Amino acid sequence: MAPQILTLDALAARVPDGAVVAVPPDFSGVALAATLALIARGVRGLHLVGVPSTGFQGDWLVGAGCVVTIEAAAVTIGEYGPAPRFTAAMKAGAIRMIDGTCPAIHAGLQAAEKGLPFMPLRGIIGSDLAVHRDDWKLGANPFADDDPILMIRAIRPDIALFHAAKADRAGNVWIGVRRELMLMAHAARQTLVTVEEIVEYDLLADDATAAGTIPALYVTAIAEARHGMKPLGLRRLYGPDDAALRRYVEMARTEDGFRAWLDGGLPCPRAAE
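In the form predicted in complex with another copy of the chain, the chain whose sequence appeared above, alone:
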């Protein structure tokens, strides 16, 4: 039951084909080194859940053919422009996009976190987002007359996959203020985490670290991956590698360019196919 400490490849091997995988946005804790390991092992058929969006990670996985569905409020690489492989795949009809909105994804995960079948949510009524979604239903506030409100079905991912600054040997993971990572871990059946370092003290022994820590209870496995979020930046630890990100966007404009980028970027000789 205690979390296992694995190598990056062994961690990636824990994501089966077809899994529903929750991932955070580029400004949170994105397991990019693990994503390359996943691509290297040739994972297929993933259903990504952006919490609430995905960025470079989603674009890489889409480009490498690992994804059939993305459920997210957005696929965005921010100031770098449109996410190139995502945009190409959408135009080609190659992947299915379940367009959501940030609070609905949070609400769905919070329902799962609470073992609830659904959560109510304000807003959204009248948006085309609600069309064709059988996991959102119009209900009513039972404490008022004529007050329609949307009910959002729980989202319980198979796997939460993210990167954090540190973990301890017992498998507790320190995420600081990035509490959406805790929500993901609470909601998902399994939680796979890469960390900058595994520390030798108990993160729960002192409230100063415990306050930002996901207890091992919710963690399935951990792998150490120093700079595991590069080329993105990890809050106050390291900044983004702007040149590498621009190079990616440039190369990934075309399928061939993306393949060339991937051949140069994969962590080990195994090809994606």
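What about the form predicted alone, after the form predicted in complex with another copy of the chain?
Chain only, nothing else included.
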């Protein structure tokens, strides 16, 4: 069955309350226009999985009261400083953080991608993180003596949500070099994608685009959202709006400031221009 081509609001409506939603880091394909649609709808109880981290998107959703749990290697907005609403929520005990690492998040998704219950990993053994994650199990390598292996539980998101440069009418989505988006699509039960444009040619028919294209088989629905990653930047198409990002961080230091930012017009279009 070919992926549906939906409006932005209809795409956001496919994310139910309480869903486990995989999202990429700020330097990848963050679906910010769809995030605003989720906030406007008032989605609640989300479990976010950062692949392997989240930033502005996670902070927006936390500030709007949409999130109860974040599983990630980090919640960071890099050069702009700490994520203000995430930091406030953690201090208030309003959300739960499940600490991971970049390799562990990827390993969990790879297990789900392959239909396995877990994926073995070594590098975390001996750390406090391995001790405090009761859903990770230390076991023995069955092919060698005295060789412990940490088994990372599969991470099977309900939804993979991301933004990409383009899709075709068949539902194939071009992501270029952003391979974490491919992993998310393989691992999740549903994949919802916003794109800058829907093109009329077959992305899989051209070797120049085929290698960086997620086949429609792994895509559930698509919505066109021009500049749908603003105020972040999308690789080779447009850069970040530094002034808007800094304004957000300044305003979001307080709850009242965040609400004023929400009410004052968000620096990201909600639909195709």
